[in-house]
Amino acid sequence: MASFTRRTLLAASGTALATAGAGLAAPALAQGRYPNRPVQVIVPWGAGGGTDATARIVSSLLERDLGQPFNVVNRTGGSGVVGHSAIATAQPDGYTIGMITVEITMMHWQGLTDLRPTSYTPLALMNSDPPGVTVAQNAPFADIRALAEAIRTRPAGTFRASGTGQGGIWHLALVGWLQAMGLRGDHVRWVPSNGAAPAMQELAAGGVDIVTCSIPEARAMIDANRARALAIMAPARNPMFAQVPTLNETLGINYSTGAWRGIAGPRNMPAEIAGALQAALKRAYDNREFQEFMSSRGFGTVWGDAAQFASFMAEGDRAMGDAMRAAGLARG
């Protein structure tokens, strides 16, 4: 399974800016034509969650910068299909945009929708949260090396892991890690859960051996001394959890993945409008208020412009396909 990392963002060049609609200067902008009325920002997930919170802080900064309301609208349902579809099928005039998430690289492999990353005009990647490898506080593994060795040497199905539903991002993170170790994607048995919080409770109770959710999601149990994070599936350590090493520095496995969030619009947005939005999103990303908001919640920040975001999603889409086929979850 290929990894998708910050290197992908750095490797991407401006060649995709035209197709992503990211020209940064146009007469229409100089004349103040965009935006001249409220902009709708669709969120495919429920109010109060991490995606909703991120979209609302970004929207508030865009509103302050561009002088028009940016109204967040939650369009939930269909495991993310409803909201992602509403963004993709809107008029490409810049007045409906949205926050797309890692699920856009997963849903079509599951046969849930025909939507995929190329269904959008990418504008900016703003958040990425890699998974950690977390065990119970009393687990007999001093570090990730000891856990990896135990997984390799014991029969398939000995260990049980959780963190989300079957086929969710944290499940596929586990599958990719196992593949990177030369094992089958189902070598560790996945126990579906309704999210990271119940999975962490099950970990502390001894019902599962490993949880592969993001470390911010595991933080409460770690702080309560009921769990330990052994590693993070990222190209670099998270400064907020600096004591947690990467898989690469501990196991020599250059594998990373994670949940992410970015802003996009319908395909074929005018270049001058996409460019204005990308420039405003960069200002929002650089704003101290955004950085402090994300940091206070343990959310990772990573910037990718239109070209970089497009490349990032393309690589992630290939990676999710590989993982789903390995886990027997891909259809067609």
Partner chain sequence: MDALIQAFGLVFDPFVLGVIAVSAVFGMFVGAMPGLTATMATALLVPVTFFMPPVPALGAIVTATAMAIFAGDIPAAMLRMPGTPASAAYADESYAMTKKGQLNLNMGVNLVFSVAGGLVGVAVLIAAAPLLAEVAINFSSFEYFWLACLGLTCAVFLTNADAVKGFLSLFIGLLLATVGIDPSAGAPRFTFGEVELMQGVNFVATMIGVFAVSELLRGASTVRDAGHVVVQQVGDMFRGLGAVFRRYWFNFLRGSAIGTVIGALPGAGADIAAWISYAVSKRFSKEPEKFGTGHVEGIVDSTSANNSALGGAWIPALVFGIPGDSITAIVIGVLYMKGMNPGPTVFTENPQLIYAVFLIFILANLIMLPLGWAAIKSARQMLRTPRNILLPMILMFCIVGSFAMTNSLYGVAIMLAMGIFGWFLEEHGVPVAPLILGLVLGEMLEQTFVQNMIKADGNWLAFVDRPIAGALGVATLLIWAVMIARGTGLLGARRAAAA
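To test you: the structure above is the form predicted alone. What is the structure of the form predicted together with its partner chain?
Since only the chain itself is given, any partners or molecules it might have are not part of what comes next.
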């Protein structure tokens, strides 16, 4: 207790000092100006991946805009549970925010965590990538129609697909597509993999027939002439991969889903800080640098402000719950 009082005292005097310092520089903004020290941006996925890259470009733009370091901190593992929980349990003071991903609408249905979209203060939706349908270069399917026909006519379990772990977003994409075709979710057998890259290696080596990860993740193997993208599960084509058709225009199946990424903070963040961040995020989203970076990697950009992001997540959460129950992936 003694240390607590001392800490509070010190912190208070420190704040006073800092405020005094800031006051000299900018009298009008002195009181409670945010941010006045470095901000942590927690990323639940590893350095070098798509989420990490997106978070880093956003952070660098926020840093330039708001004049304080925005440090990306990778808290990986546990299928995303570790990082998502670090964001949710941080002090809601605006100095710890993070990039949350589609898994927040899935993990609690699997019984991995109690966290759900409502455990956060949503700030902005920044990106969404649709799943693709990728086959090996030498696969005997000319296009998505031929593949769909083969899947439908052959017995269940003939084909094998991969892209992520059991119950991951790309697995659900496959299940959703199969169900939209009027088949059972396990008509194509799912081979769990440790991410999209090993799944693409399996595809090239002839270990699996289909990979349903996003096209940017499949890109290296496609460029190396080891794989072909047959379709994307999106409402419209991706301008970066304009030759890849959608399911709707080829099969007449109106199924689309996606792995989205957005910025959020712990629940109960002060409204003025959330507002400041949301405004800065909007400026970052509209920045040409952000748009150019995202399109160079083939990542889709989607904007949603705090309210839109919240309702987007609530809707996604419900849809994922239905899909996972139907596929037998929900637990508890």
